[in-house]
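Given next, in structure tokens, is a single chain: the form predicted alone.
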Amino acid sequence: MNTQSYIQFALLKLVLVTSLIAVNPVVIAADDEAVSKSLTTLFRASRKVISDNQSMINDESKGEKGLSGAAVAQMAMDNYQKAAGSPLAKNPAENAMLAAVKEVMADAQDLINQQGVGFKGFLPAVFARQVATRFSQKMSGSMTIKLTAPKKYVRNRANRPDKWEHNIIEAKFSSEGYERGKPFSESAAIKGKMAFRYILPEYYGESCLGCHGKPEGELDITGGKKEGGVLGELGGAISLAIFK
């Protein structure tokens, strides 16, 4: 091989190597992004089942509510399809979340089917926290999901945002120019371990204001103090991590 051919070959090799280095992280990030979007959509879709059936759950005159684990999982998948525009793929992580939903609902049957008791404390946020805990356990440290919120709106200390979540909520989601509903993701460390982090903002809807609306400081049905939130205000976030 003459000198000119060698130089051409070396340049071609450099271009190919550089391309691979540039492309591979994009592919991986795209996969992580898709998984995160699907899981957070399913998480929301599952919680919506409880929100939609809250009045029935609190109906003291009604016994069996028809909210078995299998029934709620199916309704969650129906909600997912409406939100995503396509059926749930049911990859291992999604199956783990559906299993968590079924287990939480199985454990809650005696409570939600109890007659003679109105408010039972089985709220969408309680359900979601229990599902998040079980899902994270099932993923054996490879993935975690949690509900969090601006610090002023966090009631359960387990849901307090970590430093990364707090910074995204305050610097991005709360800023005037940030696109409403747009998730944020990046690679960031959690206690020294690298992870793909994905966080999705959530805003107060009508169903939220009974507990989190006005007047601020008034006791809600749970006995907690209302935060004084208003319709459409940033009230929380779903945070997911995929560890590397």
The other form holds:
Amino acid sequence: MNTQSYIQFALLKLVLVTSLIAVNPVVIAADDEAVSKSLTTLFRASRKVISDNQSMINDESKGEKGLSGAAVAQMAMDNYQKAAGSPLAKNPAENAMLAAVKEVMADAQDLINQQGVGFKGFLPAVFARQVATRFSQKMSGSMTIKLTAPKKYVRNRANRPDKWEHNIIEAKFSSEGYERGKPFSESAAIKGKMAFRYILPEYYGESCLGCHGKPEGELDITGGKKEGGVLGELGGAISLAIFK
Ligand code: HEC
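Next block: the form predicted in complex with heme C, after the form predicted alone:
Then the entire complex follows, led off by the chain already shown.
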């Protein structure tokens, strides 16, 4: 082998080795990405059952609402299929989320089936927080999910963004050219533990503004202060971590 072809051979090896190193994390990340997409879609599909049924939940004349754990889990799976275009794959994490949905609804029965009480405080965000807490417990430290929001818009301190979430919300989601609705993911440490982190932006729709809209500071039906948000504005984010 002459010098030139030796150098070419060495370069080729270098290219091959580097591309192997480069390809490997991408393969792992693609899987984490798919799991994250499935779980955040299911999370939203479940929450949609509560928003779709909000006026019935708030109906003081109606007792039994028919929103048992099993019924809500079934509607969540139907919503998932509509949103994702394929049926939910029942992997352990998806099953854990469905189990969390069932438990939250089982606990909510007395509250939501009360007659003579209109607004009961059982809202999509409240349901989502309870499901997130139970899901994260069930995954015993291997995965966590959370509904959060831009710092200035956080109502419940339990939903405050951590440093990483805050940074992505401010530096990416709120920046001019950031593609609407596009999730962001990367490897990052959480309290010293490495994780695949995934965060999905959410925007205020018309139905949100009765509580999160203008005039800022006015009390909404829940007794909380309106944020002064506007239609289409970044209002929240779903954040998922898969620990390594
Ligand atoms: C009936 C009033 C009401 C409506 C309508 C409403 N929200 Fe909320 N939202 C609340 C309350 C109250 C909380 C605090 C829930 C809790 O205790 O975790 C909240 C919490 C949130 C959070 C979690 C962060 C935080 O502030 O604690 C997000 C994100 C959010 N809402 C987004 C939305 C979006 C998007 C919509 C419309 C699709 C919407 N909300 C509709 C009242 C409302």
